[in-house]
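Below you'll find only one chain, the form predicted on its own, shown as structure tokens.
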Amino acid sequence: MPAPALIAIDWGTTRLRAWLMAGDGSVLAEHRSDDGLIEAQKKRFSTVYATTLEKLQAPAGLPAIICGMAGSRRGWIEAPYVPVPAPLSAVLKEAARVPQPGADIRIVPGLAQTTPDAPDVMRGEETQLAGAGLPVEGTHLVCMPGTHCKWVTVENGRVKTFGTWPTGELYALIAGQSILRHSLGEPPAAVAASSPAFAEACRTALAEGGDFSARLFSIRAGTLLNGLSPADAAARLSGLLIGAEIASALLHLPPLPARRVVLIASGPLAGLYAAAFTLAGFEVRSVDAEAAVRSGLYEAARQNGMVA
């Protein structure tokens, strides 16, 4: 069995997931909890390290790289942002240390859009697109769902521009909060990717411009007046949230030199989104998000000279 080299950790708002790699990258044991942010800034952000260090069985004094909200103002140190456009190697390179005794821990850095008009900040997402394996020529653009859902282009190696559109934030609004929350269920029902009436909603919400406001209540009296069940009414809002975002994004995002995505995404979102994607007659390429942010992990602790 190869030696542990080195801990990885993709440290989000709510959850934390932790991985103990070998030298070549390969992944001897992981831990995942609900120690986020929220949860890290209560007990201390070096008393959830030294937890996960004790789940994963890794040995002392291992290198230690992290990426996501452990690097924001409120995490464990504020990693500062690089400004775009940026090379997705030199962001990895700009892993900021944390000062903890014995240890070499470091956090990467997220990305910051500074124009007037469009600022935007992401952080974690930067370590899935630098694990995705993008071919470093040509220009790519990468979709990558979640509470607030990353779109990005990128240049040759470099990312160039991106966007926020939170869509699943909006979700959870809607059905928690809303008028509909009585049409979808309490909880919502799970959508599928197959479901006739999300690939409805979905290429109605299209076909608008991603104007889906005028179509939310049409959920609550379909209910009403035909008969809508729990299960079709949240597969409509989500196709009308997710259809609305992928036109808002053409309209706001370069223009594209071929209708092609990389979609970075893991669980139910991966399958909505690549069924959406292929409504919109996009070329889909499906990658998984835990496999890339580990990847960009290992990739940003080799910059960084913590593993050969």
Given for the second form:
2 protein chains.
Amino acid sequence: MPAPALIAIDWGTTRLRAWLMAGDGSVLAEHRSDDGLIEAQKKRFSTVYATTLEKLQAPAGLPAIICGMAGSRRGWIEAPYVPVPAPLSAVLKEAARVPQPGADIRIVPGLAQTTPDAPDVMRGEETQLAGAGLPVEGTHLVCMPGTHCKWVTVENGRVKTFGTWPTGELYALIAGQSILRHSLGEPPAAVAASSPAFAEACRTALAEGGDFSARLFSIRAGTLLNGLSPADAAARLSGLLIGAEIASALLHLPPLPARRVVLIASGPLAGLYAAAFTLAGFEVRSVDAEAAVRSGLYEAARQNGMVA
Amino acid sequence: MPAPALIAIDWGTTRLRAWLMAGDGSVLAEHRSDDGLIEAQKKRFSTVYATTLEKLQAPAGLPAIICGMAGSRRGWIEAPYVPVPAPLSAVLKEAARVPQPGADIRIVPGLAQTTPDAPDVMRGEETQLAGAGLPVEGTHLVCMPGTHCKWVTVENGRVKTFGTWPTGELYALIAGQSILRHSLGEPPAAVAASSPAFAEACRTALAEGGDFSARLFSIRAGTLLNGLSPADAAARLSGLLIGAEIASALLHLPPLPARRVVLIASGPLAGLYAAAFTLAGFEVRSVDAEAAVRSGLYEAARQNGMVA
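Switching forms now, from the form predicted on its own to the form predicted in complex with a further copy of the same chain, please provide the structure.
Every component of the complex follows; first up is the chain already shown.
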């Protein structure tokens, strides 16, 4: 087995994923926990970090590279945002050092867009982007679904512009807490990417320029008047929100040279977004989000001279 | 003092408002409580009704007219939906009798729209409509803001078509429970109809065809990057959602002969929607929602021969 050389941590708001890596980036051990920002604020970041090393059975003194909310104002230390446009490699190099005696721990900064009409921020997704294997040349549209879905335009290795659509959060709130919860079931029924109800709602929303509010209540009325099933109700809500997001993003982002997207996702969202993009006439290249963040963390360590 | 002749109750999901009326519709006593549908399901509807009569000090044996969720499937009795298009006067006449020995209690039915691409329902707003004093002739666009805002086209006294925009519910969920709660303050800051931040966000949304999802996260980013105040953050969210609702409704409802709207509202929403409609170039006729529902209930009692 190759020697351990690096700790890599994706430290988000609610979750933490950590890997012990060899010098070539291969994974030797993995640890996942719910000690994200929120828990770490209670337990202290250095305590959660020590537990993580223990769980990984990491030898003492290894350098560590971190991305995500641990670098926010409410995090371990603040790794100040890098303003876009910015080359991804330069972003990684700005990793901020955690003042921990005897340890080389650095946190990758997030990105900020300071244009007055579309201010935006991201933390963690810049590392996924850096690890997604985008060709250095050309213009690429990247979509990263999640609680706050990020859309990014990358031009010749530089992040040009980006936007956030909080579709995951809207879905959770509407499905779990609005009047529609009576239609979707409690907990909400799961949605299959192959569902005809998903496709139909998605097509409708793709044609309506990002507006979904007009169609929400028809899901409730569908239950009351037509016996719409919980599975179909959930599929319609999901199709509506994802279709509207794609339509909205295409209106707000710079015009594209081609209908081609890099989709960085994992779990059920990967299938739902791939299906929605296909309905929108897009050619989709899918990248696993977890593999991307791991590669991005390794690349950040390399750029900062933490591994050879 | 004129003699009491009628009990009128607006019985919604969370609230109940009741009036003791004279034969000419004038109000002799009023009672408000939180014994809406949800509480009444626990306490029994007949118990809440008896308490209401007591609070109003109503003489025994008066007829009672009710509108709202008390007539839903989960209500006291179900007053089946009347399908649109339908003349408002005919809707009122369909009031369903509650089988309560020795008492004449009737519940006004809701409206259902069964068109396959826009199924919709309302309960309570049909009574507001009937009491809004719309001219019998002509085509009228009516907007009734609230948790589930209703938009209705009335043509020569007939409800032609309607739609629901759950803007109030979306605002409560996003302001209170999404990432934006950190920007708006807890509880969310109040919004003034005269706020420049409200007007600016509303204008932006009015021009974007019902899409608001692209602009939500910029409120959070505005706090992080530009120190946006809680009051301005709340005003922006409100302006965005109301502006988007108006833009969306205008796209989904039948084309209008003129930019003129009857706004049936009360409380802070009345001012916010009036301001938004003015920004959209509309001439607004404002009707107080509570006065409208009272008039509508009296009219329903009259149509059913319960008062002379």
